[in-house]
Structure formats: structure tokens, C-alpha cells
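So this first bit is one chain, no partners, the form predicted on its own, shown in C-alpha cells.
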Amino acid sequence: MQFTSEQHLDDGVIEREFTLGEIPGILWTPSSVSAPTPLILISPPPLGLRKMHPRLAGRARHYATKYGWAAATIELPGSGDRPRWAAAEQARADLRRAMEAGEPVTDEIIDALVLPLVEKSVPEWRTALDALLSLPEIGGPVAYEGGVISIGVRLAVVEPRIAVAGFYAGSFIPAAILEEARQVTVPLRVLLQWDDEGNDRQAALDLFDAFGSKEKSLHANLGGHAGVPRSEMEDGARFFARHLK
């Protein structure tokens, strides 16, 4: 891990850029640090740090401020800064191309869109582990949430280190995925816009009965894809902290 930049922001956190390799992500700290701290991991959505820095910093500042918590992003395969990925750009492409026609999204292009990136993202998040974990300043234990729920459903099932889970539904899910989510038993707290325009309310719900955990709890609102309360976030800090300790 090296890093690239680090900025002293004016409630008390560190924000650090970092590469792992072609990987660039960010790091924030509390300024002080008493004890190694335990670890959030916010996943992004496909869309560039850049773009998303602000939604990102926010929850982690929050969590930095108010919990004592360190967070960490990076940015996933073919988004960003990072190299074109062309199988990636086609299987958007072809997922456009069927929701103008109004035409079906096939399981086809489902899993084209979908299980490369979590093939490509799963084994980065667990470099990334490796690396935060080496650092003095965090301890764990450690918290994934939010980004491409399928990603996160491999994760939580790869990676023993994840101890608790916030998922973001709203994304395709390949039936791989839903079979692998019933191996999934951290406890786990999922997050649904009820009028989500891009999302098969129904896909999400059997992902959500699929989930192994013995204790997971659904957190529906109405509204669409971009209207989540802010309450959600605070509710999501607390579900954490009762497993971070």
C-alpha cells in the first residue's frame, strides 16, 4: 500500500489516497487514534471515486467522528481511473439496449454484467484487507456495506474477517448469487427503496429471504433509487456498533 495524499480535514479525520498495485482507493482516520480501531469497508457503486467521493467521505467521516472508526474505499474493476474494461462496457451496453427496447433482462446478460466484476472485485477487496489490517492504527473487527450487493454476498461468504454486513439492494443479482447467499450468516442488515426505478423489488426480496444469517432484518423505504433517509445512515451506524466491539 502506498499512499498518495493526505489531507487533515476540519472535524478531526485524515483522508489518504492510496494505490495497492492499479488499485486506488482512500482511506479515513480519526486524528486520533487511542486503540486500533475497527474497520468499515464502503463499497462503491461502478461510478468513480471521483464522482462519488462526497456520498463516500460523508458516511465516513461520520462514522470517524462519531464512532471512532476507520473507513476505506476503492475503486472497483473498469471504473474511474482505472483501464477500460471492454467486456464490462458491452455487457452495460447490452443491458441499455434491452431497457430502451423494453425488452427483458435476460439471465444472460444478468451475468455477464455481474458476475466478472465479482470475480475481479472479490480477490481486491481481499488485498485490500490485507493491507489496511498491517496498519497500526486499525484493529478491526470489520464491517462491509453498501455497493454492488453481489459483492458483497461473495464476500461475506470468502472472507471470515467480515464480522457484520450492510447491503445495498438495487442491483442485478445472477442466480449464482442467490445461491450463494444462503451461505452467508453474518448478521446482516439490507437496505431497499421500495420504488427503486432499476431494481426488481422481488429479486431482492428472495435474495433476502436466501440469506443464512440468523439474524438479518430488511429496512424498506418508498421512494426511488436516490431517496434514501438520511436516518438510514445513523440507523446503519448503530446496527454496527452493536457488532464492532
Second form
2 protein chains.
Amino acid sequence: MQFTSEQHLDDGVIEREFTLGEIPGILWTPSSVSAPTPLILISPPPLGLRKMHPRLAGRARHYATKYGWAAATIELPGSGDRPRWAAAEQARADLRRAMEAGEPVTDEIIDALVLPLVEKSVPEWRTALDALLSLPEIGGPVAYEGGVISIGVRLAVVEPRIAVAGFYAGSFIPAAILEEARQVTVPLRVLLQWDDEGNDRQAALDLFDAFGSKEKSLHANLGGHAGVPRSEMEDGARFFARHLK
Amino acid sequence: MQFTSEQHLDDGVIEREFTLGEIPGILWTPSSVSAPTPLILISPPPLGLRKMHPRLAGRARHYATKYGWAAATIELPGSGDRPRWAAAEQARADLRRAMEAGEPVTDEIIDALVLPLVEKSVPEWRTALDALLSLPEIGGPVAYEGGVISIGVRLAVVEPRIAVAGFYAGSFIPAAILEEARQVTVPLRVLLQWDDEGNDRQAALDLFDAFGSKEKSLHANLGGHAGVPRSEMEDGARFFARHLK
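Since the structure above is the form predicted on its own, I would like to see how the form predicted in complex with another copy of the chain looks, so please show that one next.
Whole complex next, starting from this chain.
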């Protein structure tokens, strides 16, 4: 883990860019830390860290200033400046074609779109977690929130250091992930935009139903993909706070 | 409106029992009020005020001490010491029989059980609202939370003084109420217990979908009818606070 830049922001938060091998990432920490802090992994949607920076930084700085937590994110495979791969480009083209033609998005398209992303990114998140937890100012416990919900499901199943998770049901869900969800046991909070254009509401409800967690809460709000109410950010932070002790 | 008792509680809240004609009710107000306060109408489930008192008082005192709001409730028709009527007893017996036999609860049973209760109680809530808003210490705006969700739907449609509502999707929903829900336009927060024994999950989701409100939020939590997490009470209060200005 190599830090490549460091900025001291006016709210007392330190924002550091880093690379982890070829993966770029960003770490936000409160400037004054007396004990090792909990860590929030913020998994971005696959639009690239640069494009998502204002939103990611907004959340991270809220966590740091209000709760004293560290937060970090890494670029997803195939996003930002990271190399694309042919199968992913093909799957994206197939999805676009199906949606423009008003045809159903088949299981094949969903699997081809999401599963390779899960396969590639989950080990990267685990490597990032190793590196982040080796920093003296970060101690855990660890919360995960994100982005591509299938990545979060797999990570919550295979990574015992994830203590709590906040998911955003805003992307297609492969049948295999729906099955894996039964093995998720951490406390869970799921956001669903009721009128999300690019999302199948029933699939999201089925996924919520499938989660094995004893504590799970679904917050559905009226509106499209980008319309999550601001109040949900603060509510999500309070949910993490109850479990990051 | 006749006050029949007055208690000064140790948290500085005044609890007064009253009667409104033959309807008993309870009013909680903060003891020191500098300006007329907002009002929360808390509609109980049909178990009777006496049985529900601890839970209702807990919520009302939270609103009064933390937010300075007044809160009031009245006994539902056919609950507590209020006279039963034959058709309601019959509908309850039919429901019990169907559920014990593992048979589907038909639309006829649901209509017979819920619609007369809506017909009777909505005018009573409006009368109570007249009386409560005539008190000098209460000024509005008014929030409604409850209980039997169908009563809330009708009240939110016909009563323009309701500014915001919090519903609990924990009872059967007649088809006519599902239709009326399209006319509800106030900001709305709906609680759903995902594994509610006496509740049809899909009917609750259909109702949420039907609401005409531009701002609506569904909070579904794992667990049975009585298992609403404590955090939802505080979250509900914050939701009201955003709209009671």
C-alpha cells in the first residue's frame, strides 16, 4: 500500500490517495485519533472513483467528523482508469441492447455482467482490508457499504472481519448471489429506491427475504436510482454506530 | 372534551385522561410550553387503551420530552370498555375460524372486519382533532401514527389538517382502502414487520406502492408483529420532526 497524495481538509479530515498494486484507492481519516478507529469500506458503483468522488468523500467525511471513523474505497475492476476486459464490455453492450429494445434482461446477461465483477473485486477488497487494518490508526470493527450489492453479499459471506453491512439494492442480482445471501448473517440494512429505472424491485425484495441475518432492515423510498433521501445517510451512520462497538 | 384526571409525571410531562362524549382518551403535553405545540395523534391497535397504555405513553413521553410535542389518543370503537357490535364480533369469529382452519382469509372477512371500524372511527378522530386543536397549548401541525393502517389511510384522505403520517402495516387491508391510498399525498413512513404472523406481506407492499405521496418511505424489519426495533421509534420521531415545522 503506497500513499501517493495527502490533503488536510478544512473539517479536520485527512484524505490520502493510495495504490495497492495497480488498484487506486482513497482513505479518509479523522486528523486526531486517540485510539485505533473503526473502518467503513465504501464500495463505489462502477462509474469510477473520479466521477463518484464528491459523493464518496461526502459520506466519508461525515463518518470521520461525526463519528471519528476511518473510511476507504478502491477503484472497481474495469472502472476509472483500470483496464476493461472484453467479456464485461460485451455484457454491457448486451444489456444496453436488451433495454433499448424493451426486451427482458435475461439471467445470462445478468450473470455475465455481475459475476465476473464479483469474482475479481472480492479478493481485492480483502487485500485492501489487510493493508488498511495494518495501519496503526485503524483498528476495526469493519463495516461495508456499497455499491454493487452482489459484491457486498459475497464479501459478507467470505470475509469474517465484516461486522455489519449497508447495501444499496440498485443493480441486477444473479441467481447464484440470491442463493449465497442465505449465508449472510451480519446485521444488515438495505436501501431500495422504489422506482429505480435500472433495477428489478421484486428481485430486490426476494434478495432481502433471502438474507440469513437475524437483524435486517429494508428502507424503501420513493424515487429513482439517484434519489436516495439525505436522511438515509444519517440513519445509515446511526445503524453502523449501533454495531461498531 | 372533559378532563377527568391529571398526572404530573417525573419527566415533566402532564398526562390527562379525558372523555369526548362517550369516547375515553389520553392527552400528553410537555409541562412548559412557550408556544402552541405540534400534535401527534397516536391511534392504538384495537386492544384497548388500558392494555396499550405503557407503549402509547412511552411514545408520547418521548415526543414531549425530546421534541416538545403534544400527543393524544382515543379508544377505538369496540375496544376497551366501549360497546362491541354484533357484526364486528361476527367478523372476528370468522377470522379466527379461518385462521385456525388454515383457510385463506377472504376479502369478505377482511371487509367486514375493517371497513366498519374505519367508518366509525374516522369521524371520531376528526372530532377529537377539533377538540384538541381548540386547546390553547396545542397549535399544530398535526401528525398521525397508527395502529390500524386502514383508519390512517381514510383519515389522511379526508382530513386536510393531517400534515404527515406514520403507518404500521400490521393489519388486514380491504381492497377499497388500497384504492383510497392513491389519494393520499402527505409525506409518509410505513413500518412493516417482514414476518408478521397476522399480516399479508404482499398486501402491505401493494399498499405502499399505491400511496400517491411524493415522499414515502417503507421500513421493513425482520421479525414478527410485536418485534419492531426500538431504533424505529426514534427514526419515526425524526421523520415527523422534518415535517412538523
